[in-house]
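Coming up is one lone chain in structure tokens, specifically the form predicted on its own.
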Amino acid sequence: MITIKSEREIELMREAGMMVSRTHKYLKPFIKAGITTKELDKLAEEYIRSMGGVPTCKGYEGYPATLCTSVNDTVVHGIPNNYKLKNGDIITIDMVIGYKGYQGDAAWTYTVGEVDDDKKYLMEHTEKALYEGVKQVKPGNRIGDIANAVQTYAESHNLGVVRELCGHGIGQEMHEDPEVPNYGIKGVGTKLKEGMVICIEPMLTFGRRFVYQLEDGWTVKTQDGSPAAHYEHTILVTKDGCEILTPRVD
């Protein structure tokens, strides 16, 4: 069921979203060669709780950590462990934070030291694909308009669009209706209305789009071993457009 959020709910989601943004900012200086993904996870949980937030991913359907830390060919849901980041890696940090029962969700891909041009290209155009989708968020448009905008941009830059994973509605739950795919046809799907909140999250690969899941039941990797990037924002549909509830903060 798709829910229209009240002003009170939107304000709580703004606060949850800003907690996500602040946590990303807090973690960025620590993303260097030599730190483990488990150490990043510990830093994130402590910081989130210090703000009065709840690390929603921890315990969700048995997920063991606060963050998803997806390195290089891991597309999503990389479980923090003892892997030490190396110069030349890219890492996506995806987090969901709850505040007074409402959720904020954002994923950004980061460089570790100096990365090659292919990874820079992948990151640049995955983030731009996200914003192409965001441009389509306004009352009267449909989910297919978002999906098609992401797909068209990504494929015009020769990037693979992962189809097994998608964005989603968000509110009191991390995942709500509607699903928000990264590929599709203009003019089809759920119509956007003021007060809806959705997450748009392109997951793109530098190679082919095909993926597989590890036996841990979470980690999703590219079949061909090519790097993947993932950018996500929580977006409110407003009267005449949209508001990003998880803005980047300096």
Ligand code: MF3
Given for the second form:
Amino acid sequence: MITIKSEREIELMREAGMMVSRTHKYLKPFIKAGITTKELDKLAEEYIRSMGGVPTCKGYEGYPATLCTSVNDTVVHGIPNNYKLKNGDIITIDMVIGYKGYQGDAAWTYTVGEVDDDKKYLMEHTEKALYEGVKQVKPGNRIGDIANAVQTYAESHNLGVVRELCGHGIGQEMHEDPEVPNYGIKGVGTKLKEGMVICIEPMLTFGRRFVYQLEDGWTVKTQDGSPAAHYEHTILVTKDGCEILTPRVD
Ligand code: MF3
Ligand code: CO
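Output block for the form predicted in complex with the named molecule, input the form predicted on its own:
Full complex below, order starting with the chain above.
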């Protein structure tokens, strides 16, 4: 079911989104060689709880942590562990925070020290692909317009578009309808209406688009070992366009 949010609900989703933005900002200076992904997770959980937020991923379908920490060839849902970040890594931090029953969700990829040009290229164009999708968010446009804009941008920059995972609606639940794929056909799919809130989240690879899942039931990696990047925003459809509810505050 697709939900249309009231003014009151939108206000709570703005708060939840800002908590996500603030937590990303808080974590950034800790993302350095030597720290473990588990330590980042602990910092995030404490910070989120100190703001009165709830780390929604923790316990969701048995997921054990606050953050998803996806390093290099891990595309999404990397579980925080004792891996120590090293110079040259890239890491995607993805988190969902609940506030008074409403969710905010955003993922950004970070560099650890100096990274090679391929990784820089991948990150730059994955973020730009997200904004190509965001530009399509306005009443009357369709999910296919977003999907097609992301895919066209990504493929014209020779990046692989992971198809197994999608963006989604969001509200009281972290995953609501509609699905928001990163590939598709213009003019097709659900029509956007004022008051809908969706997450757009391109997951792009520097190599081929194929992925596999580890035995842990979560971690998704590229089959060819190429690095992946992932950027996600929570976005409200407004009267004549959209509002990003998880703006970058750094
Ligand atoms: N942002 C992720 C998503 O949209 C969060 C899911 S992590 C989970 O899929 F562990 F909670 F599933
Ligand atoms: Co999401």
